[in-house]
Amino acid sequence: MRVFATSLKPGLKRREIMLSLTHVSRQFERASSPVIDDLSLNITNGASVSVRGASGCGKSTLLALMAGLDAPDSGDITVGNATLTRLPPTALDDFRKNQLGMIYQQFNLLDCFNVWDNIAFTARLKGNYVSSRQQSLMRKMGIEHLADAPLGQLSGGEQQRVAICRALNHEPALVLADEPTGNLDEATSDKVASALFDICQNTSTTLVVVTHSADVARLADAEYQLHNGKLHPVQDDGQ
């Protein structure tokens, strides 16, 4: 078993860790071999991580586990103080609401609400909804001008920047992105990734990416692939 730790590009300072994995298994029924395998690794506070692999590899299980939408058979996962694999379902609901931005390959908005209600959403629940904040990171996203436009005008693109505003509008301490960029043209996918990445180093909130795009998996202080259930760190070239 190996334990990988977020190697820290130059210039970024250590800090106290906020997501760890230890001995993390998880295999499915009539499978011959465990999605993820023994796997160990720790994230600092505000630091962000990109995986990469196969399709089928076990990403999307990897972040499931990290936002406890799935239980390991093994091992335990920690957020800040909290365990997640010895929460009881209430104190899990509390810890997505309050700690966990998710942004999802398949957006997972509501139909019922506009641009502007979608990305408020968690927020409002939170209690912590702040018009101004809102309206600049639907700035920076290029979607500012779509507040008031329901869902089913919007390109799938336009949902999936939507979905990444309401993922950070209650200032959450970390987000996990499924293929953030998935939905978007070459230069939109660059713009978007670039604004996730930034305002997350902005606001020192933890992000793990799981993409299939080499130039988003770069942007992340720690690159890693993820195959036969393990997670192997992807060295810095220096291009």
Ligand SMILES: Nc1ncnc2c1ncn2[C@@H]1O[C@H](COP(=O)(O)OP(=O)(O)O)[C@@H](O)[C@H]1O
Given for the second form:
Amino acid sequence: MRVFATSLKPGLKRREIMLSLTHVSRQFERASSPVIDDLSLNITNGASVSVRGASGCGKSTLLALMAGLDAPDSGDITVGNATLTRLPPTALDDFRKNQLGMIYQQFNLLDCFNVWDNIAFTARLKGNYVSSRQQSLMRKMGIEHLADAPLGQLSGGEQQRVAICRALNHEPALVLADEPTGNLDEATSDKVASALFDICQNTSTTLVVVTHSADVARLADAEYQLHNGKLHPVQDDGQ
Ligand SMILES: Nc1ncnc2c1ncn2[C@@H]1O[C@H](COP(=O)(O)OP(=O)(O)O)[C@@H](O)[C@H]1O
Ligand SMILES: [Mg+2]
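Just the form predicted alone so far, so send over the form predicted together with this ligand.
Okay, now the whole complex, with that chain kicking things off.
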């Protein structure tokens, strides 16, 4: 089922394509075959997609391509009106700063800042920092009480939720989440994943989630399996 929220990002119309990959391939040096192989995908504005697949099948590589952090050997990647594969580096930096929320598999938080300042980072960089919005985000992720904590005191699961808040705090148009609940117990995973999908749906933010969890994958409008460099739709069995 596809769900379309009503509040749309500026410049994009309802049901317009937000993220488009066209015949994208990526092969690393010394690898015998491409990890992403002639892959095409369209995601409409405000929709959510989940991607599952075996370890090493290329899920993080796919997200890095969508983020413009890596470039394909061939094919085009377009986000909104910008073709990432043809943007000059400064425009690519602006795209990531203004449009993209990235939840890295390894978190990539800033050790020298406390929790609050880590989460504030993206919004301060973009220039749309609002402390009440940040507070509400942290409450939804169950980490409001950790605002002043140094990163070194946090568990993996707490750091993961800091990374999620940071990726949402500047109200990006596109959120790419790499195993965002991989460090959480089942109950917390359910709560955090639901909050992530709800926030994105309510703000018409396009969401791509890589996950090993069938329960998390099922929350998405469209489910895919990455195998042999291509995305295969997963049929909803209704369970
Ligand atoms: N920068 C890189 N250089 C060379 N090989 C890489 C690089 N990044 C990933 N790979 C290889 O590409 C494959 C897919 O990696 P990755 O995208 O991290 O998989 P997944 O996230 O699905 O576990 C793996 O075989 C990995 O070793
Ligand atoms: Mg990975």
